[in-house]
Amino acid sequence: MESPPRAVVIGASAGAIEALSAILPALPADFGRAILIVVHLPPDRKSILAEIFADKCRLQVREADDKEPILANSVYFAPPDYHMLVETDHYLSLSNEEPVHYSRPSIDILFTTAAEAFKSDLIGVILSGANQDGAEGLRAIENAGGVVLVQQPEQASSSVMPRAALARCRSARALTLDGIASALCELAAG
């Protein structure tokens, strides 16, 4: 029987492309985990995040589809104006329920549902952003026994999101972007 996937969830807002550009291309093709990403996007425009990162990464990159299985060595971006949730059977689902912290997709919703599905086989990462979305979700990952990493606020384009996450999570490690990439590789390998 195939073992269930392990995962990394990443949340970002203002400054996301710069931060993700330092992390995702550094990950090897055999990374061994799925990566699920929420970036706050304008609801009325098509996202080109998957296209931007498909050319930069060794992992498979796509925009998430509803009821899609979560596979290792794949990066899934939440589509604009949809919450991305993780089902307990390790499938993705999309929802257009109310925004959270004025955001749809919401980092908190992805992180909280991923914590329920993956328990301690989950790494949560909060990057640059200008609101507090993700802090509660990162706390849920911490409470489930997962690893929590946060971009150093001083290095972030917008420090509000990293500072909120660090305030909510006692075990969170504040790292540079290069440090996050290295930590992800070490955690995935070991």
Contents of the next structure:
Amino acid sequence: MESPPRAVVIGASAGAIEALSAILPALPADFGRAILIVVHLPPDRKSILAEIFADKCRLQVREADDKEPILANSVYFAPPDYHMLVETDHYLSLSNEEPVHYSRPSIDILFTTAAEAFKSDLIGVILSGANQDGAEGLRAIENAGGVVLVQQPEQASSSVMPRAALARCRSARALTLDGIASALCELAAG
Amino acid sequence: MQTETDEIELKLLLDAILQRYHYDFRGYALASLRRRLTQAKGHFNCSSYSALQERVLHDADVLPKLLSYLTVQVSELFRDPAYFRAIRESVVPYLKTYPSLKVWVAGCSTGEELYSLAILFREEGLEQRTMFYATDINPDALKRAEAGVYQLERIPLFTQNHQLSGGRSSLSDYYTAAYGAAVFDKTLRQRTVFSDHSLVTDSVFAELQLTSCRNVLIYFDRGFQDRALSLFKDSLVPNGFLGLGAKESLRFSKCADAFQEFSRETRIYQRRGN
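If the one shown is the form predicted alone, what is the structure of the form predicted together with the partner chain?
Now the complete complex, all chains and molecules, led by this one.
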């Protein structure tokens, strides 16, 4: 039987593209983990995030479809106006449930369902953003024994989300964007 | 964190709902179902799935409210205008070649998708030859679909969507505003049969040219999805059309071979001929 994939989950809002641009292109093609990302987006527009990053990254980048299997060395963006959830048998489900913290997709929903599915074998990352979404989810990852990383608030273009995450998670490490990229490479290799 | 006991209790709760009320939620996608049942536990003031099970087994009045947690009702008229534009521009020319049409809105919820198609079919001159079937498992949602009354504050969005879908008329032609609500013209549903139907326990009821089932399958696991898709396959005529939600795909389904992509971007599929 194939061993389950290992994963990184990332949440970001205002300032997301800039922050992700410093991280995703720095990851090698054989990174070894799947990367699941929620960026807060306007609900009524097509997202171009997957296209932007497909050109810049060595990893496979796509916007998730419902029931998409989670594969290593692939990046999955949550589509606008859908929550993205991880099933315990390691595929993605989408949902139109109520927004959380005014957001659909919600970082908390991705992170808490990922923590259920991946347990301690999960890395959670909170980047720049102007809302509290993600703090609760990062806490769930911490409680499940995963690694939690946060962009240094003073370096984030919007510091509310990193500050909220650091306030909730005692073991969170606050790092620069470059620091997050190298930590991910080290953790993925280890 | 879900414990092993939670998992056992959840399974028993779903078994109880099936045996007592014949609703089968056992193949619903669990990540989302757990979230919604956690909200239901909060609403009913139950500390465990077992406590919720006791409530729903002994008090049938609990069921309608519980169903509103178990099923997700989110829709709007002409949601994803590109989908309705593709139906209008690419599917309607095929449909015009049939002397009579049967269209199924599967999982119609509170009716937004049905009224969208009914308006589109009227605009395209197909309404008089069409019979619509609008089905759902939730009786409250079906009642609301049959009433066709929506909050007035939603109308600007509906109007914008309708225009973006290539609407040939004004949406205001189809409703009257009264007391904060928009009441849709009842002639839009005079050719519609509303019916209680489950995609996982009920069977084929008609031979169809078009089935529209948007953002319903996302709540199913792959097993239930395959069950529903084989129902769609068996009820569509050869070359009949299946429209799914914007992020739903046949790529991961056992039924993929029975269909071909008709409009990739808007997730419209065509049943292969025999």
